[in-house]
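Shown here is one chain on its own, the form predicted alone, set out as structure tokens.
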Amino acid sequence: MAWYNTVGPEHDVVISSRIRLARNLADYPFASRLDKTAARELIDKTAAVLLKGETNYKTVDFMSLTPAEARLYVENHSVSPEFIESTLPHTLVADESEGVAIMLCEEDHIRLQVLRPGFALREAYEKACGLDDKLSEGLELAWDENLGYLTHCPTNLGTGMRASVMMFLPALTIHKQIGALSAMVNKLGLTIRGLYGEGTEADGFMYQISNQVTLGITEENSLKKLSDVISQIITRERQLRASMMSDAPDRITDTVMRSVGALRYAHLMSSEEFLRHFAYVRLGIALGLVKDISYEQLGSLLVEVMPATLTLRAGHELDSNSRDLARAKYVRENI
């Protein structure tokens, strides 16, 4: 169940939902103080617990990957950019069919992530809780009666949970309302980030909205607050889309169809250009203007034409021009 090529609830506005839990083992120092021997021991111990009774899980030792192979996992949102830069042993335990990706030895010993397509926070949360229970039963996790789960970064103390939703907000962006939205959600203890998380741009009108507060609040309250805000944003985005079609139907139709043409016929295409056209074609599908391209087709391209994925498909390093040629060709063949 890949988040990018499967539709879920409210998929015209919500691309995916994610629950991430930060956990550490009580009998080891934080990852920044681990040596390679201890890191490997920690990975083996934790992986053994996670894999017990599982048949679909795979482990990926990132010390054995090439840079392009590692970057592939960032492009499909299985791991963080920081994870692939680690000089310590670091391993991914994953089950793509369940949207489960567990980083061992990132900033924390365990970064447990569950991704679901569409607006499915509750479903992702329940799966994450089951995995968290498994860890708690098999390992001694770092926990304090007053502070909750102990984490490397103080901003994750308490529940150690980050719930986030990746939203597709072209109308709010075009109407220049993202700044006001960001200010509003910040007051509620939430934050807006770009496509690949903290410090990244909102390419393709895609934004991650997540909770900031983890201390002094329950997981249930965090989920409810985020869910309520997401529901309001969905309503507002749809209202603005309807207004755009009412006020200037020819203009928005022209923009959408130009992007359809670019995806179908371009000879060269950069990542930035692809994301721009991706966004307008996705909007066109939502508005009923594009009927012969599906969300699933378009979503697959979101990962398949990124730089590392193109390089691995080619089987050798590609320069910028070669990547743009390969990207345009792949898009043409799949649109």
The other form holds:
2 protein chains.
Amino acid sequence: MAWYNTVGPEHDVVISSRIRLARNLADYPFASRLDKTAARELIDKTAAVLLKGETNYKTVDFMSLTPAEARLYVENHSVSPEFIESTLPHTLVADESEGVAIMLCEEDHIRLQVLRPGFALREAYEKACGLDDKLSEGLELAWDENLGYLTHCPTNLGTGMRASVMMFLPALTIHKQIGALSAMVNKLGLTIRGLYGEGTEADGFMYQISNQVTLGITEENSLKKLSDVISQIITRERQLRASMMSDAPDRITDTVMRSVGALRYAHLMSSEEFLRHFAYVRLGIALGLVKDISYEQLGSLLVEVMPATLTLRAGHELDSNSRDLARAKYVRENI
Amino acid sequence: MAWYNTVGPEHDVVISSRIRLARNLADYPFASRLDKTAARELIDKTAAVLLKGETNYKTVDFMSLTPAEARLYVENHSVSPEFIESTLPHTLVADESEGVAIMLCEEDHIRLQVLRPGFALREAYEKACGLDDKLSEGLELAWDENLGYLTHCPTNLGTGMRASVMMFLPALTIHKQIGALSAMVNKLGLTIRGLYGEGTEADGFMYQISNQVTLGITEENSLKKLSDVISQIITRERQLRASMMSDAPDRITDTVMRSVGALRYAHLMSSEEFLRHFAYVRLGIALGLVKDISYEQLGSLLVEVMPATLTLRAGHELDSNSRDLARAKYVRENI
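I would like to compare: after the form predicted alone, may I see the structure of the form predicted in complex with a further copy of the same chain?
Full complex below, order starting with the chain above.
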């Protein structure tokens, strides 16, 4: 089970919570100045520490993957798009059941990520801390008494932590309140952005809200601030949904159920269109309008119909039209 | 069973065939100059002749109907829109199982219509002739040796017959060939028009093709000419459908199946939108893409979701939004 096909706390509004830690080894230059041999050595050393005593972890050497296979990991949010472009050796150490994905030799030597379904920042943070302790015990991490953890990019200096929450905000989006929300969270040192871009319907009404400041703040404070803001947004989103339902129940029901119909009947579907229907159906489940589709089912689709995943399932490259056909077919058969 | 929920010959392209005869009684002035007493007398006299020996016929006195009840008969094509506006007594004599609908005191004293499912002009014509004989035997009809039957409007003089066929022409419409078709049939003294207006998707791809000339032509010649043209159009429409399916099967399947989805899932639907989906689903049945909806089921909807029919079913007046809700609900539950 992964973040996208499992539900967690407050799953009507929060899709997933993520903690990411950036760490570097003291004895090696930053990744941009590493050579292949050193990179390989660093990877082996770090992986050995991480894998000690673990049975569920898998190690994926990205140098041995095809481009389509590598993109799959981007699509399920295990690795960053930048990671798969690297020409140095780069490896993922992951435990899907725990939501753990650790990139070795990304921008930093170690990018440790814990992703949990629902609003579960604290849980994700504790898991990340456990892994961080393990790293600290087995390796010498680059750390400065005044600055904290040293990172490749100065914006990560200090805690090296980025906490983020993927929220599902259809009511705030439909009521055009994302602009105001964005201004508010920016003032608090947080950022908000659409899942794939501008934060429209085509993003499935999904937004990532994350902390910006890593320097001069403790992890605890940073997490608390983010959690408080998320809680407020959850409340506001739920209020707006309730008033949408009391103001125009027929119109919402119509929009939601048409999206169910499109997912179940279309034979050609772009990923943009899929995301739009995904979003309305997810809203419909939250509002109790859609009873025969679960969050888990719907969440699986989100990853299963992405281009690289479709391509791998087909076993050969697909042109855009064939992808739209394959996407529609997979959706019809799994919803 | 009526024309709209039964299938007849060539039903993939021809929805129904209709023969209409205009007749007047010799001893009465035309309807525009009749008074109420004379109108009532004429109706009673004519109805008595028509009902003799019949057990299935029903007589509907339109003076006793509410406006909504009267509109129902317009919507199922039993009477003309002008008929229900009359301030004189006006009555319908009908046998639904035979597709017979006879308006008494419309523009002409007697407007006799036989409507049959599919391409069945000959069958409809024979039934109409039988009824015409019955009228001639029991009543003195206005007839002139040189002109033929005398009618209120000179365009009906002569045979007093109008033959028409309701065709379903999605492929010709999509390929923008209706303009050329129209020019061709006009040259032959026939007319073509969209079911409810301009002949677009919103008309459900349905077109009525009818004879124009009633003077100086025999019924037989008129029917033959119309039948020949219809046969040619059927062939052309089927050819185009086959090439659509071989050129772009995915796109057609997608469009058709999305319409099935919309009919099964929407909660608000205007009659224009209904007609559009009706048309694509009907095409889908013809192409073998839709297997779990029958022509009969779909045809019933065509009448059942019209405004007056919805209103009568609801038992009270409906505003536009309530009609769209009721229409979508009826469709969802019956398809």
